[in-house]
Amino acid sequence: MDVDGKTRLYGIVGKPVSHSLSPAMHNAAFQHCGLNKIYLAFDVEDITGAMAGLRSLGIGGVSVTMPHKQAVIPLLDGIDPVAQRIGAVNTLLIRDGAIRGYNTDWIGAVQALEMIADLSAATVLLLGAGGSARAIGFGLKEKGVQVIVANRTLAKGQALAGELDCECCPLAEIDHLNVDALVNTTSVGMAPNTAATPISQTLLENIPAVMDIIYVPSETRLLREAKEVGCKTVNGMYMLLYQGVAQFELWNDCDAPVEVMREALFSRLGSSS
């Protein structure tokens, strides 16, 4: 793509983000849809300097990462109904100056699991009570889900649950649970330590489907598990596509080419999943 003074500039902030696949992600897409725009990384520590610094430079809007996420909310002009009530914000949409706050972390996480599950009239078991687990949470109570929180530290899993609005199980007793889906939204059984996980094999026999936000290594030891016993399972691959499809037609009013955003996340990974 030719860069020119008509490009627009968008981009991830947050420390670090050299990681991030977003930049290939959101660059494909706008190739491909032959948009004069491109997508950078930006490491931030100081937040509230970047902000000012947004509003004067013209830029159209940008992913929101670690440790920004609710640094962030202070410093809108206006914050989505979704958003305020998570408490955290992963996208920026700027307009004439004015910046606005979104989450689309539980847009991607629900149409992940919407792969494998029918959530109609669902019930689902969250495992963990951090923040993804808070942006999944609100997302599928969004969808009239029914949720379970179950958490190592049992007084933060009854923190988020009574937020939610929800059912918290202790750990060690969610095998007396009749759930449709199991979402793990702890950082267990992640790279370098792949051979973690954070239930064991026989609690997931009587569990349909099983998603796992991780996806490094594209394949968890609790996915790899929950197929040997048929359940359905999907990675964390899909709910960064699936955040960054939404941020993509917030960004720019028009449809995304999603096979165009999966195949560039996918061949970044070295994975055909």
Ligand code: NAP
Second form
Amino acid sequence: MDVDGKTRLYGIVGKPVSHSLSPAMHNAAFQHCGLNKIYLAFDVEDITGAMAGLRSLGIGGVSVTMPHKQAVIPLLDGIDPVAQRIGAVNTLLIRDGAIRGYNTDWIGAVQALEMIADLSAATVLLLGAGGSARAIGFGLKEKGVQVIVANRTLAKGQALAGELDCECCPLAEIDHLNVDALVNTTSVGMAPNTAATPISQTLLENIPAVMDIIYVPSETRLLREAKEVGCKTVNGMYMLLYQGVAQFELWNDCDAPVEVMREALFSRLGSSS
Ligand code: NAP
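Swap state to the form predicted together with the named molecule from the form predicted alone:
Below, the chain from earlier opens the complete complex, with every other chain and molecule after it.
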């Protein structure tokens, strides 16, 4: 891609960001679509200063990652209502100097889950009550899904369930539940602790579909054991992909080249599954 005087700049702001796969995914998509745009990673400590820079430099849009997903909200000119309810923003769209915030994490998670489960009239067990659980919980509610939260720290699970207006089940009692899908949003099983799993395999026998939002490793112990007992499964790489697809479509007036983005992402994560 030739960079010239008309090239528009996009990027990701966070700290750290050097490990981010978003530049590979978005640059592949820009290039495939013949867009005169590039996407870079910005290691940012001072988010207030960065926001002023985004405005004055005429940057088209950015992804926002930890630790700025909440801190960015008071600095926006506008916010999407779902992002407002979630209380976290992972995407900025900048037009004529005005910055509007969105959350595409929930869209990515819901689209990934829809690969293995019919969410109409579904009940989904959400394991965890951290930042990702919050975004996914609000997203599932947005889709009309019945959500049940279960978390190691019961009080945190109850607090999230209160905000989502849904049930909270103590982890020790989830064997009594009848659900259509399970989503693991905890970090249990993430590299380097790949021998860990958040729930025992016997509990998976009655759950038709299991999604793990962890993407390193691409197949966690939870997903391996779920496959062994016949569950449909999807890994966290698809949530990552579809949150990026939704970002691309916010920034550009065209459909995202999903297969190009998938290849760019999955080849770097060392799996094509
Ligand atoms: P977070 O806000 O720190 O929440 C962590 C959650 O994991 C909490 O519910 C915590 O429970 C639970 N947890 C941690 N250690 C545990 C253990 N040993 N046993 C049981 N529960 C445990 O983290 P997050 O930002 O939501 O991220 C969670 C995971 O999602 C990470 O693995 C991250 O890589 C992944 N992620 C994936 C994507 C994607 O696009 N695929 C996007 C974002 C994040 P307590 O409340 O009891 O501490």
